[in-house]
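One chain comes next, on its own, written as structure tokens: the form predicted on its own.
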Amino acid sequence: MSVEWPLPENDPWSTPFAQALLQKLELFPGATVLDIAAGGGIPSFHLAEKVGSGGRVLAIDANQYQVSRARSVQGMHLPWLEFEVGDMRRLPSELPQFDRITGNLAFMFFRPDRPEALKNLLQFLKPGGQIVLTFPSLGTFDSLWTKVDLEMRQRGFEKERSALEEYINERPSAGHAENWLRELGMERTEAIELPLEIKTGAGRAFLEHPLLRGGFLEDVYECFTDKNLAEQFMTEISQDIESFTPLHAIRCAMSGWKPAEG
């Protein structure tokens, strides 16, 4: 089957994580796939092409804009691929079971109770089916967090340090992910980790970096009740990127198989 929907080369975040997902995902022609937190369709389009017209890919995302954008890109192509608005933590009970469940960068949104959200999701996986989810695991951007913690300690920002520690410790590790899968009765569980270097400049290039600001740097800002102080603190951090670069994200792909019936 010719590949007309490869993973986009110009996406520095979703595509590398999708590559990790595809390393573990075992697809076959005619498979049914539930793709959660699908965003703009990386890797939904690629998955749909792989399963072919005899299969089905249901890609859901809670963001209406993302769904509309993905539908616009799709047009009349791959009619067995459907983009729908939906919350992966509150899927309708009438939804059928799927051969595969995937989620690129989805597991980071399972909070506050990741094991419970995972348990709810697995009810939509067929016996003998596989789930593969990717997320930036514990250890992502550790050099940055070490720098921020040091600067907070030197300035006596103990309340802010405590809040940051809570944010960091809430992030799951590969070990957490694999344990949760095993505790939920999954078989052949595995969680692999792959490094990914994120390049950035200093100053505004760092503070407004599309990958760093959303969900990562924002955690530091949220530690401060005084937003002006937060901006001043982070502006100073941004002038000293040599002390914490290179920055590495840790791509984790967790995989497990639901026991077959009988």
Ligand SMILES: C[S@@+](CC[C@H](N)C(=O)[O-])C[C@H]1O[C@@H](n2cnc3c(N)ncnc32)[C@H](O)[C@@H]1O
Contents of the next structure:
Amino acid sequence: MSVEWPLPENDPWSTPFAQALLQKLELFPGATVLDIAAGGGIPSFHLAEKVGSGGRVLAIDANQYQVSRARSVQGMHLPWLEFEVGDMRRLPSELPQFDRITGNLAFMFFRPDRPEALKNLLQFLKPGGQIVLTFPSLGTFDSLWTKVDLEMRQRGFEKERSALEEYINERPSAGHAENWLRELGMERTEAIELPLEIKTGAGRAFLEHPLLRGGFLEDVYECFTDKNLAEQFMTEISQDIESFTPLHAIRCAMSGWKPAEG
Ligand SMILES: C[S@@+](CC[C@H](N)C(=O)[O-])C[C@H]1O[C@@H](n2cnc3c(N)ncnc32)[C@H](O)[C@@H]1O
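Form predicted on its own done; form predicted in complex with this ligand now:
Next comes the full complex, and the chain you just saw is listed first.
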């Protein structure tokens, strides 16, 4: 059977994470799926095609713009797929339970209380159902953080350095993720990790890199109260990419099964 809604080939970030998610997800025709942090629909469209018209995919995202964008791509296709606005950390209690819960690049947004957000979400998983979430796990871009830390230390930026340390230590590891699933009663828990190299040039190519600037570099800028100083510091870092490339992200896919009833 030909695939009309494959994962986009030209997406260097969401698609490799979604591939890790699909590697763990066990799907069947007719399944109902809750896809959280669905954004523009990776992997909601692909999942909807896989479950077929006998199934259902509810794709939710907190951002109205993302939901509208996904709906316009969908048009009249795959009518058993719905995009809705919602906060995955506190979904309405009247929502039914689903056979599968998926979330690509979702788990990092479970802040501030990740176990609590996970617990709330698991209410919407049917007994015997599977949850698979992906996120960039502890270790992602460590060569960059080491470089930034070293440069901060050499310049005596101690306040910024401790803010960076706090950010780095707050990131969940694959081990944390699997433990939280286990502690919440999930069975056959797993958290696999797959490396992903991110290519970048120096200077503006680095500072404006669509993957880095959107989230990760923003987190370094946030460590500074003086925004001009942040800009100057990061511009200097961007001239010396040889000292922290190749840059590696770690794709973590965490999976668990809710015990069947009876
Ligand atoms: C990195 S994008 C991933 C989107 C999509 N799954 C993909 O792989 O391309 C993360 C998405 O999470 C959404 N998001 C962040 N916090 C959220 C929350 N509390 N509830 C629902 N969606 C959220 C953002 O709006 C964004 O679209």
